[in-house]
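A lone chain, given as structure tokens: the form predicted alone.
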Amino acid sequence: MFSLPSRRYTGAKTKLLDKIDSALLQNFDYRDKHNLSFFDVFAGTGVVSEYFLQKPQFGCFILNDFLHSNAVIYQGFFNQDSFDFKKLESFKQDFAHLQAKDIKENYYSKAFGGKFFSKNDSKIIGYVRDRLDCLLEQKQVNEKEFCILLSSLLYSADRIANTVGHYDAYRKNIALQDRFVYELIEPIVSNAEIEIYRQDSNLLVKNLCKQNRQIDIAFIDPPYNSRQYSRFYHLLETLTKNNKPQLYGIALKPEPENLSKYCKVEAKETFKDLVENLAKICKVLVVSYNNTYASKSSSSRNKIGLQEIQKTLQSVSKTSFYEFDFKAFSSGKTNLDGHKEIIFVGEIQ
């Protein structure tokens, strides 16, 4: 079964969890507190929330991300609605016995066969995806079961995709083997209250302000350079929505949509707006930042500089700064030797 971190994702914080916790504890010792709330503003893989979910001091979580695929994955892993595991195992067995020769060509085999997946694997992936919609429409599965099954398909497909970890391109001149195996994810069981959103983070925070919500800790890890995540993971987005769009270019991407302001020229102002509004409802802001703004690759250069992050946080909080050596993601075109991951902790005054 797939655990939450067992996927490839640019900027994933899996290897930094202890350091994030250590930096937080030096400024906000939560160990003697109870029923704390945690807001994962740009949740990404969701591993930061999963980490703090295991700590008994935390009783309320808000996860948000603008990707459709990430939101479905949160529903599959974190949503605590009931589901029938034996039923899900039965569907898994059905999918395991599928033979590509018995499946007609479909959108996914025509679009991605021989590129991101083998022809046979893409036929099976496409068949399973359409089957999941039928199961939901015919009420053979509930919403939670559907999200588990769809998350499982996303993880299973991503594991064998012919990429370097994102879908900006596929590797050429490779003889693709049939490797697809449908495996289930392992949903997380928790007594905590968990809210899941797929919204623009700045708008969500403004809505939470209107509700006068009180949050103990907000973790902020926005995209910092021009690499749009909705473009990086366009295939998983298409697989999630199953909208079968027209595709363009070598990377077979749909028309641009769901683009983040944090990857554009307005990133600085957008970040400042976010922090100022979070400061109205939060006690502690934790910001993860990396130093790729010195990169030779224009697409990897950060839209917000280190000093700008620090200045923005210092305008609303007592800010501490922690620096760690960290091996950053690179598609091979960028030399990131000496890369640092930086954790800011701001205590709201």
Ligand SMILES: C[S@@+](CC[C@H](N)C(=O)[O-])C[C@H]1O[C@@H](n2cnc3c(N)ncnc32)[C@H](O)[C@@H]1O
Contents of the next structure:
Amino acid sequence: MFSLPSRRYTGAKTKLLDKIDSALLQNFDYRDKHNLSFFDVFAGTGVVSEYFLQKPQFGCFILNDFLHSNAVIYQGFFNQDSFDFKKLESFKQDFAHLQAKDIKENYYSKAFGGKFFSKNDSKIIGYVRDRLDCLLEQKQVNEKEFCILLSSLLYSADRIANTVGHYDAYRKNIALQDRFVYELIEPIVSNAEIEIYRQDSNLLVKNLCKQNRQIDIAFIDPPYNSRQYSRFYHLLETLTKNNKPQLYGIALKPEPENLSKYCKVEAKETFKDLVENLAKICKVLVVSYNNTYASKSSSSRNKIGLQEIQKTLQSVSKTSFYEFDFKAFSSGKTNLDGHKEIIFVGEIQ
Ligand SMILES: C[S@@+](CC[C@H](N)C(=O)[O-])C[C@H]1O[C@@H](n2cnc3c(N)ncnc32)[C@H](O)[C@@H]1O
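Next, give the form predicted in complex with this ligand, keeping in mind that what was shown is the form predicted alone.
Time for the whole complex; same chain goes first.
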């Protein structure tokens, strides 16, 4: 079964969880507190929320990311609605017996066969995806079960995809093997209250301000360079929505959607707006920052500088920061020598 972190994702903080925790503890000792609320503003894989969910002091979580695939994955793993695991196991068995030779060509085999997946694997992936919509329509599964089955398809397809970790390109001139195996994800069981959103972070925070929400800790981990996550993970987005869009270019991307302001020139003012609004409703802001500013490639160069982050945080909080060496994702072109990961902790006054 797939656990939540068993996924390749640019910028995932899987290896930094203890560091984030110890930086937080230095400024906000939560160990004698209870029912704390945690807001994962750019949740990505969700590993940071999963980590704090295991701490008994935390009782309320808000996870947000504007990608469709991430939101379905949060529903699959974190949503606490009931589901029938035996039923899901039996669908898994059905999918395990599928034979590509018995399946007709479909959108996925025509678009991605021989590119991101072998022809046979893409046929099965496309067949399973359409079958999941039928199961939901015919009420053979509830929404939670549908999200578990769809997240399982996303993890299973992603594990074998012919990529370098994201879908900006596929490796050409290699013989693609049939490797697809449909495995289930392992949903997380918790007594915490968990809210899941798929919204632009700045808009969500404005809405939470209007509702006068009170949140203990917000974890802020936006993208810092011009590489758009919706473009990197376009195939998972297409598979989630199953809207069978027209695709363009060598990497077979659909029309752009969910382009982040954090990847554009307006990143600084967008970050400032976010922090100023979060300061109205949160006690502690934790910001994760990758110092790739020295990078030679313009797409990897940061849109917001370290000092700008610090200045913005200092304008609303008592700010400390911690530096760690961290081996980051690199496409090969970028020189990330001396790469640093920085954690800021801002206590709102
Ligand atoms: C650095 S990743 C977060 C990684 C995450 N902390 C983890 O450990 O997996 C940044 C995330 O922000 C999301 N994102 C970018 N701009 C956004 C926006 N304006 N609103 C909501 N989500 C956004 C991206 O989809 C991406 O998943």
